[in-house]
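Shown here is one chain on its own, the form predicted alone, set out as structure tokens.
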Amino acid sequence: MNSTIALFLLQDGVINGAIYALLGVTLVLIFAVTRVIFVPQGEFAAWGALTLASLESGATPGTALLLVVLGVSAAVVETIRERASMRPARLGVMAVRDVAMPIALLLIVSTIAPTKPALWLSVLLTLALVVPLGPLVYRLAFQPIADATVLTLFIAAIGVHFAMIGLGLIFFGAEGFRNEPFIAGVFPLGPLMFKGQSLVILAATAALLAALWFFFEHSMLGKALRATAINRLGARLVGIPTRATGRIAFALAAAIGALSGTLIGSLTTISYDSGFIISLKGFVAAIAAGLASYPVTVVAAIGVGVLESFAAFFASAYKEVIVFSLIIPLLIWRSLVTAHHDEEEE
């Protein structure tokens, strides 16, 4: 290996690490607010890429119908579960939000998709379809057991992962797709050559991380999420609706995941089950940060991307093993430096 090859490997590692950073940050966000280790975060990325690919091909994406199915399911489940205390006004809100709006969006997308809309419009439609899926997943799977132990929530997340994989296969099929890049062409920078899409990924990652910092530091909603993360019971006692904060956290996760999917869809082939591996690499970074620190998660994610890139050069057959083996010393180190206590005593 010479310095030029090392620079190219470092470049690839940083670009991949930027995506892992976004997914890792969302894992930390969801865990901090809801205590859910959300294993299937990568499915939102896969659904985002596949939705955009469907729109680019002129087909109605499966997420349009999936949104209707989950919306109706959430409305029916909540109506049955809360039938004794359900007010007509709440029932009307649910009918509009969970049934009428998804159906209207399905009709709009079905009309626009055959025209093969411009890329910017396709991305907006992708976000409009995927982002609402986050709160729906939370309402169906996690809101009823929000006060359960972390282990119980983790087991539920595993079940949600398999459910989302199955839904992805049903609504998108087994075929993989690639998206059109946001910016085509290659741009020289010293000895390196950057794809236009790579530059978009780096810029979008920096912008999203800056936006998240501003959101949590300078907005009332962000501060409410931080309060819920610090003390869920205390936040509830001072009037913060913790159920709503969980939905917001999942909406943010779905938005970041969907946007990540649209960014990476032109660099690699994405299929219905591609999100899991991508999410696991973000999970390694989140574990390195103790599922608590956003800056450490970002730095660790870049490190994971660089390690993966160099591992692919020296031992391509074992690159996944090398990356995922990182989690073992990280868990041992975290176990040694973290104070232990029973969850029931919190």
The other form holds:
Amino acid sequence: MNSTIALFLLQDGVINGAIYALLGVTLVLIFAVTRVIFVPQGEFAAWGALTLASLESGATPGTALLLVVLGVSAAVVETIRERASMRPARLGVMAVRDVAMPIALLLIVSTIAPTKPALWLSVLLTLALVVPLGPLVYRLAFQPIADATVLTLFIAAIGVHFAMIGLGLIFFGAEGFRNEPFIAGVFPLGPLMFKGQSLVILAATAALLAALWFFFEHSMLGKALRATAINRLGARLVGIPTRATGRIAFALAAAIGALSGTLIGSLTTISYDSGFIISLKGFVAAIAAGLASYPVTVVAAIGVGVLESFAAFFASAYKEVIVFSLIIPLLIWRSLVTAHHDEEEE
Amino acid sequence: MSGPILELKNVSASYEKVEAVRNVSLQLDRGSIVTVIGANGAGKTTLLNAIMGVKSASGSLRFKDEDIAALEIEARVGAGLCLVPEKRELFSTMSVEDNLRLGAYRLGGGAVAEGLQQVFRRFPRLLERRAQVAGTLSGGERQMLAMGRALMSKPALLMLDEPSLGLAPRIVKDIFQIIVELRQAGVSILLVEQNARAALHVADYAYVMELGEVTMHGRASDLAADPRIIESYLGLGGRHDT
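The block above covers the form predicted alone; next, return the form predicted together with the partner chain.
So here's everything in the complex, that chain up top.
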């Protein structure tokens, strides 16, 4: 191995690490706000990539129909569950938000898709289709058990993961897709060659992380989300609707997931089940940060990316083994440095 | 409106099989201070939690002449109820100012600046500490912050759970002084205290709870002179004298 190869591997690792950072940060965010260890985060990324791929090929993406199905399900389930206290206003909100809007989106998308829309429009449509899925997943799966233990929520998350994989198979089929890069071409920089898409990934990740930082530090809503994470009872006592904060966290998660999907879609082939392995690497980074620190997650994610790319060079058959084995020393280290306390205390 | 701001009828609340609050009826007139005194475990905190909606309860709960029994905590906050819990429940890793700002969450941006000004005028110490992280405050400052955060929501009824717990006598005196000032500013107050002497001193009306039930109630000045109260709660030496 010479320095050129090393630099190349480093570049590759940093770029993959950037994606893992986005997913890892999202895991930390969801856990902080809702205490859910959101195993299926990668599915949002896969759905984002697959939705974009469908739009690029001129087909109506499966997510459009999936959104209608989940929207109607959520409206029906909540109407039944809250039938005692259901008010007409709330029914109206659900009819518009969960039924009418998804159907409208389906119609719009199926009109636009055959015209093979421009890339920026396809990305916007992808976000419009995938982001609402986040809150819907939260309402269907987690909101009714929002006060359950971390373990119960984790088991529910695993269930949701399998459900989402299954839905992905139904709505997108088993075939894998590759997206077109946002910026084609290669840019030389000294001894290195940068793919246009790599630069897009780095820029988008930096911009998203900066936006998240600004949101949490400087907006009232962001502070309310943090407050909910720090002290749920305190948040309720000042009138923060903690249920809404859960939905917002899931909407953010779906947005970041979908965007990372559209970013990596041109670097690797994505199929309905590709999301899990990607988000698992984000999870390794999130664990390194104790599911608590955003900056540590980012640094750890880049570490995971670099480790993975060097592992791929030296022992490519074992690259996943090496990355995931990392979690064991990480857990031992964390259990040594952190004080133990009951997970159920608030 | 002239009726009581808060009216409880036969309110009960239980943990598993233990009934912590049993058939409590209570009234609080607008602009008054009502105190609930009683020993540890008498059900005082559970009663406040039931009024706030933190703990589910049976019975009739009316606030500002409206039935609030079915409302969620957030809606009760919106209606003008506010609880300062015994454990303060601050956002410990956020700054003093952010804690206060979040107190006005229901009121939106416009109310923040005005609210901050008022709270800082009432608690100058919080102004000095505004950039400090809440978790690093002293006990007295935490209680001030908890009260300040509650005041940011402009409550019509402020419920204070053991505001003097664990505080030095001089600070306890300040806290009770502020409670009196708040009443003068038009805030109704429901005060739960183990420091019965100080509570009866500032309150207009008082309830005594024992094992989840109200056993006595009456004008605070009458109860302060009642021999049974003196013996059980005030004592001769007045250990928690303020």
